[in-house]
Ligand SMILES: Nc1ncnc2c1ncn2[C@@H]1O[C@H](COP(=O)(O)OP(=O)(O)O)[C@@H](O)[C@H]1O
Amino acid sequence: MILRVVSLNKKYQHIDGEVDALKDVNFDVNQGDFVTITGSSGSGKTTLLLTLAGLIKSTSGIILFKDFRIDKATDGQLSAFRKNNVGFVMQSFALIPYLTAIENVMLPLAIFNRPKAQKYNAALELLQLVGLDNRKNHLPKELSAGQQQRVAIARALVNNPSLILADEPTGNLDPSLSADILNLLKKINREKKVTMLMVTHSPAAAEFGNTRIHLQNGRIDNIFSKEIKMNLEAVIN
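In the form predicted together with this ligand, give the structure of the chain above, and only that chain.
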């Protein structure tokens, strides 16, 4: 088990009144799971991802990453946790416009004290993984939307995270590009054993999950989970 969520609640205080964004949310995630989270707009999907990342404070409940209590951690502990364990992929790609593809991928490594060549090579290897090493010196505006999202995915992987949190990563892409990105995330999930938590609007994208969570008004109203079949041959070889 990599992530455990127990009785998680989140209330936002707002001048127009309190918002119950998450209500008694419970689920477990195993290492290597691909978890998809669906629900209509306002159902609490983004709040759930941000709370799991420790970017917003929960109101009550427990969030465990391995044996680390995210819900009780200090800001310093949370930034160390994110730096070492988490990669983010957003709907809007969030690339820095004046940096090239490879510079964008290297960006999260700025806080690590490592030789520049090592950072460059790590970023280049990931651009190869997402099929964009021949675009490494392009600026975001010189890339298509699908390519920009591939760069963002490479960037999310560069700190070697065990967990990727993706908020509607295909929300700004047309259907065929969406399928490419989903297949890429699945490949990363399988080959690099990265645990994926992906929020999506699309029922077809939700099918990529071996665990599928549906939120309604901040509550889980449906959870589907199937064990990942271990490929024994792959384990033996």
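Positions refer to the first chain, counted from 1. Keep in mind that this is a model prediction, so the values were computed, not measured. Only the largest set of C-alpha atoms that superpose within 1.5 Å between the two forms is called the rigid core. Compared with the form predicted on its own:
For the form predicted on its own instead of the form predicted together with this ligand, what are the coordinates?
Here we give the lone chain, stripped of any partners or molecules.
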């Protein structure tokens, strides 16, 4: 187990009263899982992802990453946790417009005391993985939307994370490009054994998860595991 969430709650204060963004959320994630999180707008998907990253403080409950209590950590501890363990892939790509593709990938390594050549080679290897080493010196505006998201994925991997949190990574892409990005994420998940948690509104994208969590009004409405389904089918047959 890499992640455990127990009785997680998040409340917001609003002019119209208290809002329960997350209500008694419980689930486990194993190393190497690909978890997709679905639900209607306002169901708590992004709030859950940001809370797991320690970017939003929970109101109550436990978030355990291996033996590290995210919910009890200080800001400094959370910063170190993200630096060493987590990669982020966002819907907006969030590339720096005046940096080249390889410079964008190298950016998270700026806080590490490593030789520049080592950082460059690590970034180049990841651009090769996502099929963009021939575009390493291109600015984001010189890349297609799909290529920009591939650069963002390479950047998310550069600190060698054990967990990638992706928020609607195909939300700005057409169906064909979406399929390319999802297949790339699945390849990384399988080959590098990186655990993925991906928020998506797309039923097709949700199918890429071996575990699927559906939220409704801040609560888990359903958890579907392909492994459990296969075990049940084996018993039935």
